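Next up: just one chain, as structure tokens, the form predicted alone.
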Amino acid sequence: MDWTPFSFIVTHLARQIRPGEITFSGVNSTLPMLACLLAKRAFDFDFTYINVAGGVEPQPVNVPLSSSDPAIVHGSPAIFANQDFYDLCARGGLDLVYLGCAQIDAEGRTNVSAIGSWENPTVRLPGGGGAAVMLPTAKRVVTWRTDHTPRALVDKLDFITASGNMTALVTPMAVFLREAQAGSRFRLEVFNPQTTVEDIVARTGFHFSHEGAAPAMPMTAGEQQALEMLDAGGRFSAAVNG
């Protein structure tokens, strides 16, 4: 089956999860939420899933409509308050955190504060929320963009909201990885077989290494089945695929 923007992003967000990890998805993070639910259904290893609504290891009967839907805490044996997962992260207890961004640069720094100058911005963004706490303290942070343009993947941020342990960036075209250390830059790891490395270079605002990059492996039967179940009505894919 050919990749769609929706299936490529959700599946490759899920593929960032490792066995035994404690994984967290943040506010307005529907695609990572779906990725975690996909991994629970498709992968043959255990990990702990915590979400911004407070659910720990939720067992939703219905697929949540968003990362703030009460359905996302159904069946949870425990509920975390905001200060609980911020404290857990600050103590080094979160292995993988999904955080969104408006802009990102080659060193994994993010902007969710303002586009244009701080004094007179073109767009005032929502602000960092927990990003300034979680990006430097989580062991690994993964972000995503539903578009892949030089406006989002930039050489220089308009404002640096947060920096730290960003290790992966997933778009409909590509998966970039970097080491969680200062000065490390993104490199192209895998790309959507329906595009080319040259096209990715042209549509990325920062320079990156693509040595050794390979086409993405197809979805497994388990991944495909889980994604079809999670998006049975097509409401999520329609929002991403257009």
Given for the second form:
Amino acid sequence: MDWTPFSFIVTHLARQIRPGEITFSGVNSTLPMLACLLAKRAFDFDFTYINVAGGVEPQPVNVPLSSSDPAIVHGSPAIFANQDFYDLCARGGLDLVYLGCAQIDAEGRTNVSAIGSWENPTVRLPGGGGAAVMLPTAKRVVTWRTDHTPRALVDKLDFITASGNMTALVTPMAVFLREAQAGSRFRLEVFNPQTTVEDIVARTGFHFSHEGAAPAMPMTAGEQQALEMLDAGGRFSAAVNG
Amino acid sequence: MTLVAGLRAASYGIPFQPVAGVHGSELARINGWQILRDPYGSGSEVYVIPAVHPDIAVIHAAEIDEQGNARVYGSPFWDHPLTRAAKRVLVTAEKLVPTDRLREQPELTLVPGFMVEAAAVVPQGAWPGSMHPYYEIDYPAVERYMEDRDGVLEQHLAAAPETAPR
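Following the display of the form predicted alone, present the structure of the form predicted together with its partner chain.
The complete assembly is shown below, putting the previous chain first.
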């Protein structure tokens, strides 16, 4: 089965989760929310899923369109609200945090503040929502873009909102990885077999190594079933695939 | 997170609050945030965020009694630091309930009445947002509000529960 931008992103966000980890998805993070719910259904290991609505190990009956909808708390045996999960991150207790970006550079720094100069922006963005604290304090951070363009994947950010332990960037075409240490740069790890490394190079604003990059492993039956169930009616995939 | 650090400083009654992270962010430069070295000798350097004192906090609660004791179900999100940092607290609530009901489970009262200056009972008051456990987000209303055309704001306000004729 061919990948869609939606299935490629959600599946590869989920594949970043490791056994035993405590993972977190925040506001405006519908795809990471779906990735965590997919991993719960498709992977045969335990991990803990916390979300920005205060849910801990939620069992949502209806998965909401918004990743901060209280519906994503349904079935939680505990409420772990904003102060709690931010403090957990600050003291080093969150293993994997999903944080969004408008622009990202080769060292995994993100801009969610402004396009153009801070003083005279052409676009004023919503802001970090905790990114400046979470990116350097979470053990690993993963981000995503639903487009893959040199405008978003840039050589130089217009503004550095956050800097730190970014380890993965997932787009419809590619998965880039880097180490959570200063100076480490993204390298191409996995590419969508429906595209080519040359095409990815052409559409990426920063330079990267693609030595050893491999085509994506196909979706497993478990991943496919879980995604179909989560996206019943196609309401999530429609927003990404158009 | 840095905003919450500012609110915490205000609620603790101190001028600033240390916060983890922020290193490598240009937010520190544009906001003029300062770094302090641990005075107890660990060698670590920590950003300190100045106190944020909101004049007024307005929160929407599930239930409130005549004294202003306000109960919230589900996640409190930022209600706790916000109400403790603000100089004045106003509450809207879905329902008026007898105080005896709140006495049964006082741990569910998020703001005690002595902190609340004024309150109003506004059913559906979180619309088009959600109010756990009464109603969920009205996604179609949010989508209509985000349309780029004349009259959107007026139509949104006219449809709001507090102004719509019942």
